[in-house]
Structures are given as structure tokens and as C-alpha cells.
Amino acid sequence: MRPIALDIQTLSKTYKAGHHALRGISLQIPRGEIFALLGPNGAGKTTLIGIACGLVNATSGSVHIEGHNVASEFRTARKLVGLVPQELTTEAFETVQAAVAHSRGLFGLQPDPAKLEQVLRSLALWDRRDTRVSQLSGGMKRRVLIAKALVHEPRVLFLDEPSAGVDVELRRDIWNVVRGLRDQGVTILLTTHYIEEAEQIADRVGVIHKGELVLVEETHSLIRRMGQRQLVLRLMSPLQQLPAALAPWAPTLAADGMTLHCNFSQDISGAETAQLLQILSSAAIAVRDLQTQQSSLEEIFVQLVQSKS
């Protein structure tokens, strides 16, 4: 069993205005693992990175990183975090390698020009390496944030919202790097309005609604248990009226009367769409082709959150 390098306990924080931001969240996170923070604005996301990293103090309850308290253990702690914040915040006069080296020195660590070269590298930087980060388009600018986290060798980085406001190239540039973190042993919490981002990235996923941690799941086991299979027919002729026989597959009918979904919630097997099949060649409906379709982690995403609210 891995060791535990983020262990949040029973964490609450209340506002002085009395808004409950987070409710009693407890998750553990294994060194190594991709883990994406699902939930709508307002739910607690940020607020949640912000204890774990020691910028906002938490009303109740424990973070530990790597074993060492945040609030405790501040210093230590946050050696071992990496965070690319939201805003794009960055020292617009300063060169890329000026900005990047500056947060290296922030923790008290000594220059390595190798390794500024080799994550600058990795975030396609190298070549802008002298260009003033003011100079730089919004995607570039994020390039530099993740950059900037990276550059202390940090045990565990928190992403917020990582790829928000950057090109269909980055965001995937982006999930290179991540992937090859945790293959270094990276620990990586994320949050994201991307669902296709933590579908393709993320080990687990958690979904976080109202301050409250309301499922954590691996992400392919969720969409297994919560993914509706659909088997989508495309029929010869229109189809006036569905055939009572096919009620227990809750049928659906395109207005056009062309294509049929039924609904499967387990995966689909050769007998039951045989047995389908045969009820529509005894009710004389033709069959042109067929496919089959499964939900995404969006589309479960808003069905879980729906059924808080």
C-alpha cells in the first residue's frame, strides 16, 4: 500500500459572515495518484487548496502533508507543495527565467540551472526563456504559473483549474506533464470545469458539492456503476409507434422516427441485443446499423450534483 502524502481530516472552514465553505471533509490521497476535484463554483474547491496549502485558515479539522501539519508545520510543509493558482498572477517585468528561478529561491533552495532548463522545457518555455512574461499570451503566462510550482520539486502540486482559459494544445501539452509527475511520484490534486480533463487524467475523482465531499470513486470504476449504456438503432423505414415488448429497455424515439435508443445499465450483451433484435424483426422494423453509447464522467457529473441539490 502506498504511503499517504495528502490526508485531510474532518476539515470545516466558516466565514465571518457564516457562509460554510467546507463541511467535515475527510480524503486521503496515496503518493502518486492523479486525483480531480469535481463541483460547481461556490462548492469549495479552491477554498479546500488553500487550507491544504496554508493561505486560509481552516475553522476545524487537519491537513497533513507528507505527514507534517500545515498549520503546525507550516514551513515544512509547504516546501513539499507546489500550487498554480487560478489568477495569473505573475511578476510581469521579469523574463520567464528570471520569474521561474525567483520562486526556486523562495524556498531556500540553491540554483540549478539544469533543472530550470528541464521544466521550462517541459512546459514548451525553453525558447521564451528571455522573453518578459508581460510580453507573453494568457496560455504562455499559465505555462509559467505551472512552471513556477515545479521548479522547488515539489512532492505534492495542487492544479486550480489548470487549463482554464488556454488552447485545445496546451490543455493536452498540460496533461503530458501531469501524467509524467506522477510517474516520478508526484502526488497531483486538481480541480477543474473540464470533465474531459479528469476523464482522461485523473486516477479518482472526487465531487464536491456545498462544502460537502459527496462521492470519491476511481474514475473508470464510476463511469462503470454510474454510466448508462444506450444501444442506438438506425432504422430502415419511420417508426410510427414503439412496440410494447421493448418497455424493459425504456425506449426512446427521434422525432424523425428514424433512430431508436434503448437503455442498458449494465454492459451490453450479445444475448439481450439478439433478444432485442428479435422483437424488432417480429414487429417488421428494420434495422439499417447499430452502435452502442455510454455516458461520460459530465454527464454523471451533473446527475450527481442534481440529486444534492
Second form
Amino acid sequence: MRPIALDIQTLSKTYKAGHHALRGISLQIPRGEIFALLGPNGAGKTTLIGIACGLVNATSGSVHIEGHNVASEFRTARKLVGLVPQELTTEAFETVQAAVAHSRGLFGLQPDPAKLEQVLRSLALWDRRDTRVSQLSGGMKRRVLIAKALVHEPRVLFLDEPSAGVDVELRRDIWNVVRGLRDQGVTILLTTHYIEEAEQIADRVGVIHKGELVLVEETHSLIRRMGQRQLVLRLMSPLQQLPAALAPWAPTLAADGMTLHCNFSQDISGAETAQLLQILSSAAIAVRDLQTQQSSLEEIFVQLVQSKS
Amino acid sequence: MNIEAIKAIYRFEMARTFRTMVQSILAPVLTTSLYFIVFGAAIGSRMTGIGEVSYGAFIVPGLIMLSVLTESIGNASFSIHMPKWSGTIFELLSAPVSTTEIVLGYVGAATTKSVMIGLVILATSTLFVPLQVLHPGWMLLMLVVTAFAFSLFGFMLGIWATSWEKLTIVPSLVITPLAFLGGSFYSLDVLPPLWRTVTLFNPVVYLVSTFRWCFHGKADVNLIGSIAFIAAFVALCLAVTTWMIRSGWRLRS
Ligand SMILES: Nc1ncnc2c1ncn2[C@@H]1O[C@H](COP(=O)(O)OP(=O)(O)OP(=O)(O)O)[C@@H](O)[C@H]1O
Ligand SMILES: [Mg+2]
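Form predicted in complex with its partner chain, following the form predicted on its own:
Okay, now the whole complex, with that chain kicking things off.
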């Protein structure tokens, strides 16, 4: 088994105002995993990351980073951690280069121009290195925040909604960087509201709701287990009656009789589709168009959250 | 100890100082020059000197202290309040730094700036009055120690303040009156006995008086007592700051 990079034990947080943001969360993330934390607004994602990074004091429970307690061994633990916060907060008057170099120093590392250049280049910031941060666009500022979090070579990286409000290109850059880090054995915990994203990039997903972790599962197995696949057939002429032979696929017919939905519990294998089309043709039902649909994590997620509340 | 972090914070803060050079250095110089013109030249010429020292020369130490005090508090409190307010403090809070690094970085930079301002004012004053400094070594030491003590105090203030308004309340309602009534412009001898006694509760009196001793060799109050007072003040501020940073009071939620 791979060693545990992030170990969260019965973590709870009650804010001063009395709000229970986290209720006894336990979670272990092995080294080199990309873990996506999903949850509606106010679920407690940022609070969880805040405790792991030293921004929020836990009410009870513990967090260990590569075996180091973030409260009692904060120096060792924090050196290993990189954080890209949800909010765009950057020093305005510094140049990109100075801001990123500053972060490296704060984490106790000597200046390393080569590393600085590599990080800036990987985020397409190299050409803007002498620009003041305040003059950058929002997306560029997010690149700076990511560069600041990477320049001290963290072993565990927290990305709090890294793709909120960023364009396609930046999103692609972020995921390239993230995958590159994972290949170097960096452990990544990210939060996102874009569920397709978690689907594409995460090894495992966790769903947090009202401060409780309601589910942790491998992304693929989750989709396989809870995902439904459908074959949608558009017909040439309205269908009066469903052929009995279609029964195994629990077909439903739209009110106008022109669209037919058939359910597959597993992947649509070629054979199953061919079999279905055979039945249709022998019943003289002409098909104009067909497409397959798969329920996304989004739908699974909505189902989960609804069943909980 | 995380030396690189101290350097990073210090450099970052000094860069801010140099970016705002005109405002940071020129403003205090202008203010002090105005004091000299009004008190030293215009009024001072009608005033008899205090002891053997001309009135213009007499007020120099007090004027320097006045600026060092307000500048130290202002700069150090801003340096930590600003990131707290804008949110950029997240990085400092998530970095492997403890009280020592934070204080040396932030308070060290604020101290440097105040000492620079103090020296610039000292240089400016020589344009207006003939000046002697009897104990230059002690003078420098006092300058640095005072700048450090009040930068530390300002740093605490910056953490304590939950709004910009609160940040300015303490300096304007407490420090400015204490500084003005701290004997910068007069010798305690000229006060009636009752007021003299009241004045002795003002900590700034000890600073100004000791600092004046460095220049003119005369002090209103006991030197050893003054040094003990400053040391106690620094120790108290250090203890409070350490507690603030350790517990995350008003820094971590
Ligand atoms: N500093 C704070 N003081 C008091 N309550 C807070 C504080 N920060 C967060 N909360 C509350 O804790 C709960 C969890 O907030 P958190 O920011 O962790 O949610 P989130 O899952 O990150 O939400 P989002 O998706 O909107 O970013 C919310 O109800 C929020 O109002
Ligand atoms: Mg959040």
C-alpha cells in the first residue's frame, strides 16, 4: 500500500458564531493521489483545507501531513504543503516574479532562479514576470497564486476551486500542471463545482455535505455503480405500441411517440445495441437518429445530496 | 529558525517603503522642518534657551522621538493590518514561520524605516540649529530600541484592530497626546509640581528625556529607570505578540 500523505481524523470545526462547519470528518489520501472534494456552497470544503494549511484552528480531531501533525509539528508539516486559495488575494504592487520568489522564501527555501523560471513557464507567466500583479487579469492572478503555491515544491497541494472563473486554456494548463505533479508523487486535494472536471482528473472523489463526508469512492467505480446509461432513439414515424421484446431495457416512449428511451445498467456494449436495433427493424420501426447518454457525477451528486437531506 | 522567511518578509516590507519613498521619508522631513521654522526660528528666537542649550536645539531630540513614535506605530500596524484586511495574510499563516521570524521580519523592517526617518530628521535639523550630540553611540542605541519597541507595539495594534478605524484610534487618541505632553517642547522643570507628578506617569517622558540626555547630557528623569521602563515595555509587547501569533488570536478563525 502507498503511504498516507494526508491523514484526517475525526476533524470537527465549530466557528465562534456557533456554526458547525465540519462534523467529525475522517479521510486518508495516499501519496500521489488526486482527490476531488465535491459539495454544495457552505459544505465545509474551504474550512477543511484551512485547517490542513494552518489558517483555521480545528475544534477537535487532527490532520497529519506525511505523518506530521499540522498543529504540533507545524514547521515540518507546513513546509510540505502548498495552498491555492479560493479567493483571488494577491499583493498588488509586487511584480509577478517578486511575488512568487517571496513565497519561496517564506517557506524557508533559498532563491532558485531555475525553479522560478520553470514554474513561471509552466503557467505561461514567464513573459509577464515583470508585470505588477495588480495589472493582471483575474485568470492571470490565479496563475500567480498557483505559481506561488508551487515554487516551494510542496508534497501535498491543496487547490480550492482552481477552475472557478477561468477560461478553457487556463483550465487545461492547470490540469496539465496537476497531472505533472501527480506523476512526481505529489498528492493533490482539490475542490470543484465542475463535476465533469472531477470525473476527468480525480482518482477518487469525496462528497461533503453540511460538514459530513457522505461518500468517498473511486471516480470510475462510482460512475459505474451509480451511473445509468441510456440509448435515445428518434423515430421516423410515431410508434403506437412498444414491442414486447424491448422489455429488458425498460423502454419509455415520449408522449408524441417519436422518441424512445432504453436503459442500460452497464456500458453499452456493441452487441447489446445491435440486438436492440435488430428487434426494432424486425418490428419495422425505422430509426432516424440515435444517441447514448450517461448520467454524470453531477446527477449522482444531486441524488446523493437529496437523499441525505 | 527560518532565516529565509525573515529575509523574505524584511525585503518585501522594505520594497514597500522604497516604493513609497516620497511619502515615507519626505513627509516626516517636511513636518519636522515646519516645526523648526515655527518653534525654532519664529518662536524660539523670543524664548530663552533651556540651560545652556538654545530652544531650537532643545527640541531636536523630542521632535525626532515624536516622529519615530508615530512612524513606528503607523508603519508596523499597517504592515500587518493590510494583509489581514486584503486576505493575503493566508500565505504567512500557512508558512512554516513562528513568532521569531514574523517579528524579526515585520518589526525589523518597520524599525529600519523609523531609524532612517529619525536620522534624516536629525540631518535636517542641522540646517536650522547648531547641534551637538554628546553621546552618539547611546543616541543610536536609543533610537533603534525606541523604534523597535514602538514598531512592536504597532504590530500588536495591527493584529488587534478589526477595522481601519480602530487602527487609527489608538495612535490618535492615546499616542499623539502622550507624545505631545511627553516633554518634547518643554523641560519638566517649567511645570508646576502637580503637573510634574502627573507627567511622570507618561511613558514618553522617559523616552524623550533619555534621548535628550544623549544629545545634551542632561535628563529630567533617572536614566536607569528609563532604560528599565523601555526594557519592560519591550518584554511586555513581546509576550503579548507571541501569544497572539501562537494562539492565532484575530489571525486564524
Ligand atoms: N470565518 C468564519 N466564521 C464563521 N463561519 C464561517 C467562517 N468561514 C466559514 N464559515 C461557515 O462555515 C460553513 C462552511 O464554509 P466553507 O467556506 O468551508 O464552505 P465551502 O464548502 O468552501 O463553500 P463554497 O463552495 O461556497 O466555497 C459555511 O456555513 C460558512 O458560513
Ligand atoms: Mg470554499
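The term rigid core refers to the most C-alpha atoms you can superpose between the two forms while keeping them within 1.5 Å. The structure presented is a predicted model; accordingly, all values stated were derived computationally and were not measured. Numbering follows the first chain given and starts at 1.
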property	result
Displaced residue check between the two forms: Ile285, CA, 2 Å or over, core reference	yes
Yes/no, Val70 Cα shift of 2 Å or more between the two forms with rigid core fixed	no
